[in-house]
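Only one chain comes next, encoded as structure tokens, the form predicted on its own.
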Amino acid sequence: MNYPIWEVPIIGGGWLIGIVAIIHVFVSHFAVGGGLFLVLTEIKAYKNNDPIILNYVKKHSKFFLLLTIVFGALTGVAIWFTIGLVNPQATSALIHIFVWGWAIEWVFFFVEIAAVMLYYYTWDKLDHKTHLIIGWIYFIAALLSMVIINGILSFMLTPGKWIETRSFWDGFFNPTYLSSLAVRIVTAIVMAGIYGLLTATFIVEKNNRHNVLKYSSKWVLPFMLILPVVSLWYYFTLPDIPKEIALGGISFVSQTAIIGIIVGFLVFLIVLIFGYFNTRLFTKLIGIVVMILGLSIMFAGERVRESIRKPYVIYDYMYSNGLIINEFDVIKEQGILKSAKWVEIKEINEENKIQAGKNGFKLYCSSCHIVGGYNDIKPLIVDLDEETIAMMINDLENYRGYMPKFAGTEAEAEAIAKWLYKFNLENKKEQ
């Protein structure tokens, strides 16, 4: 509550972060798996003396450079921009907790940029061995970058012993660190194959695509079978409540997981049938469809991972609205309006009660609920009277599952209820 509220209409801040993050994650995983794809494909071309595959990997490396370094870097900056605006409290916490982790990751990213540019611009200018060394340097730097980022992202769901020790290493090597890293590495390899299938249809002549498509399919098929295994491992390393949410505690989460599984099965079938056995039928359209389905798998996985963390942004440490749990009792005693630095109303009276309620809602609820947008609050209180709404606010964690305890005073709960109740009055007037 130390920062002003940045409201995002219709979709809300959470979805804005999600849209930017999913696009970035889809590219960043390719940046890792695709780096390995480049090196091993180049080795294969030299080993088999195959000019078609060598020419393909040269052209593919240009696409790789532009997508991962240019577009990937832009979406990475966009993530920092959006999370800083939408949830500055959590962003500040992650920077302070893992400042040296971020510093190391940025060093790896610098190495990635330098290596991939050298790799692309030194085709036919360096001997094969030196060129491959540059490719390996890129891949190792990209993989290590993922290793660092994974520790921070997995910490947000399972901080583990860090809650008691505040140790960097306890937070970094948290209970889901290894399982989530396995999921990300396998996903990165799958993405490398999916991107390889797509670029093959655009940069290789139709009569010469067979070997390239079949080769790219081998990056997808076996690892699509491994992905459910490592995902189950990840599931079993989760705390009990996130497990419960994933299995149906919040219906849209389990539905999203099911959709992701179905889409994954479709990708496997399409790649098996057209990418491996009937390559002559693998067209640009099919390549685009597989790419969109791959993005859908990424969307499903990231949405489930983010949603099972409710009601926290950092599990057992900070709620989605930025309230640090250790500060709950202090804020409860003085109220959320007095604790917030960026609201004018500190004392509630009859004249300002509705405006105070609106401010209280923004501070405590708008991180998840939008008026007239995603997760709209109005249908949740329709036909309820003012007293019932206030009672529910005071007992949020019991009336509405996976929501934070209300840290406001009785007067603030009544003010928020009064502001919300006016939507019911407006509905009655319209009817």
Second form
Amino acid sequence: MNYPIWEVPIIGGGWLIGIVAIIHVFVSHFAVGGGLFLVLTEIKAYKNNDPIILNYVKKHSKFFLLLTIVFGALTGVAIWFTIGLVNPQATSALIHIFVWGWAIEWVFFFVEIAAVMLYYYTWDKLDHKTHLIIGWIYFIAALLSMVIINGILSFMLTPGKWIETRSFWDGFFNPTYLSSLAVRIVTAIVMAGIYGLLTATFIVEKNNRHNVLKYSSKWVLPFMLILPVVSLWYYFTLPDIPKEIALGGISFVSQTAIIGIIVGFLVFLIVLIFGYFNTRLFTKLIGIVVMILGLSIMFAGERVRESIRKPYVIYDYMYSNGLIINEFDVIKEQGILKSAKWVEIKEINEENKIQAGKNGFKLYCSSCHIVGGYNDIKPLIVDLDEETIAMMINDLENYRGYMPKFAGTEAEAEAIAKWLYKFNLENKKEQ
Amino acid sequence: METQVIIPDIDPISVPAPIWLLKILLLLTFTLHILAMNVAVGGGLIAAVTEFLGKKNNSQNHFELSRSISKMLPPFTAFTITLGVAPLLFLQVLYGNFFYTSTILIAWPWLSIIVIFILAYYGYYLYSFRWEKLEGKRFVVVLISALLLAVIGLIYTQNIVLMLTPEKWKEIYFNNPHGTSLNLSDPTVIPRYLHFMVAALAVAGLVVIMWGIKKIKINESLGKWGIRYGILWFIVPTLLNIIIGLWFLISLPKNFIMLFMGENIYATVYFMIALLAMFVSLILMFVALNSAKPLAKIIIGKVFLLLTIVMMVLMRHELREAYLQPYLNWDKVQVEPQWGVITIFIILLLAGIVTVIWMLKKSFGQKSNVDPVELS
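Could you present the same protein in the form predicted in complex with the partner chain, rather than the form predicted on its own shown above?
And the full complex, kicking off with our chain again.
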């Protein structure tokens, strides 16, 4: 209501955030788990006095540096850029609540970046012990940055007592804080193993390649078994409505979850068969396939987590369209067009009704429904007449589940309905 | 339409720190970010020119220098991002309603920063890791990377100016809600941008001077050449920047020019100190150019340059406050400091700094002949 709405065609702003976020999440979890992978593998190399494993870790660390420090860091900034553009009101709220959380995360980020560079640049310069300490510093800083950001992310779904107390700590240590942190840490370790499997395929010498493959599999397999357990824990910490959505309340959400579980099972089998028992058969292609499947699991997980928050961006505090729940009654009184700052039409009359409807839709609905694009509104209203559409809008939260209450006036609902009904008329003409 | 200027309301959630603290942190981290950016962008441009001159004159000195710069570019690019995240964070708490709005108007150019940055960054790594193998292509690789980073600066300047001029928002948005607008028509954008970029060359010139000083112990003629070359890179852009600075000043609306001419005591004092410090550093560098023992002059010159930069940052801040003065009343902003978390932040910040210093000491301190500038 407060900010101009950026019109993103076809995919909409929500998916834009999704695309950027998923890329970042894939690299950032690796940045955490991979840190542990590096130091533990380095220790193993020293212990067994194994120059080939050592050489492998060195090479892996270069890949690690180039991937995390450039791609990981910048896609993280990209999420921040994107949420500010797509949902400035929510970003502003999060920044106001958690600016010091972010400031603390920034300290860890800084240490992390310095440590990973020095770790890579000092392989042949430092004694083993000091080099390992720098590796540990990297891992701990990376882990701690996850520990912080997880508080802010989980807050959005379960703000818990913050809604009443408005206290930083209540928001940070919210009801799903621990369970979602557990899911993220286990995922990070699995990812480290998956990346390890891929880089291992580049080792030319056979026996060593097999050893590293087997070693990396041991990072994937046990933690793939723990992943469902922590996920289940996460599920039980959720409030009722998100639980309901996940269990079929919105069919694509539960479908996504099921696909995620099946793909997870597949990854487990592939890694068990080719990564552990038949390492001869683990080719680069399989490495890439496992990587892509791994990406799909994370994609499914994040997608489900985002979807069960409907219709809120910050649960019980702000709807996805940026409306602050506390302000609902005031807005309802005067309508959304008058409350909104960035619309051209403030008063509805007979001439501008359709245009007003378009404005109203953009304000209230376009954060989730893109005309002719993602979650297209047209097929959802195709059989309805104008009055029914208006009735549905007025009673939004009851007609289809998990939509926000409508904060507009009846005239605004009629205007939106009139504009939407135009699509049905166009449709009929075409037929 | 009842109003000509639309500005989003301040967030209903109170600001979790005193405004002065956030402003100090904003300005401090911004200064550090600018210094890192100067080396990353200015250093890249100097490396490109140096590669070109080295090839043209078949000069080993030039290649010695460009090799060293190539190793500095990736870490300084990393510092630029890391140190850039912090001021962007504090900016959003202080000026979020202005910043988000202007960003939405130029959304796609703004988002393109990420892609441009990734390309430039990998370009720098390519230049650094494949320096020998690239040979003749080095000039092109480093030039393109540096120019890409410079483009990011131009997008930033446009946004930072646009957020200060809400008068323009309405027309831009209602003509184009797709976020593909630019803000190049503002007469202050180009001089403001060039003022930053040319200063980057001068600051990177100082890094070249430091490199020369380090090299003197190993190879006297190379070191002396490096010092002279670096001083020239400092002097020429700084002289040029006097003209650009003047251009920037007169491009500003008249009431803002007057701020620096006595109307605002702080702005005027900052401006005077900045000018004075800049001239002192310039004169010292001129003297150092033909001096047998230039070290002391260079060090004092550097201190004065740093002072100039700090003053410039403060002037920029005064200008921002003046731009926003009709739209922003700090007394109306609700403040509820989270002192507990702030304390934790400060403790962790200190611990983080100590950790990084310890790691740097371990990495570069063990052998005294290792060049601290050369991060490899």
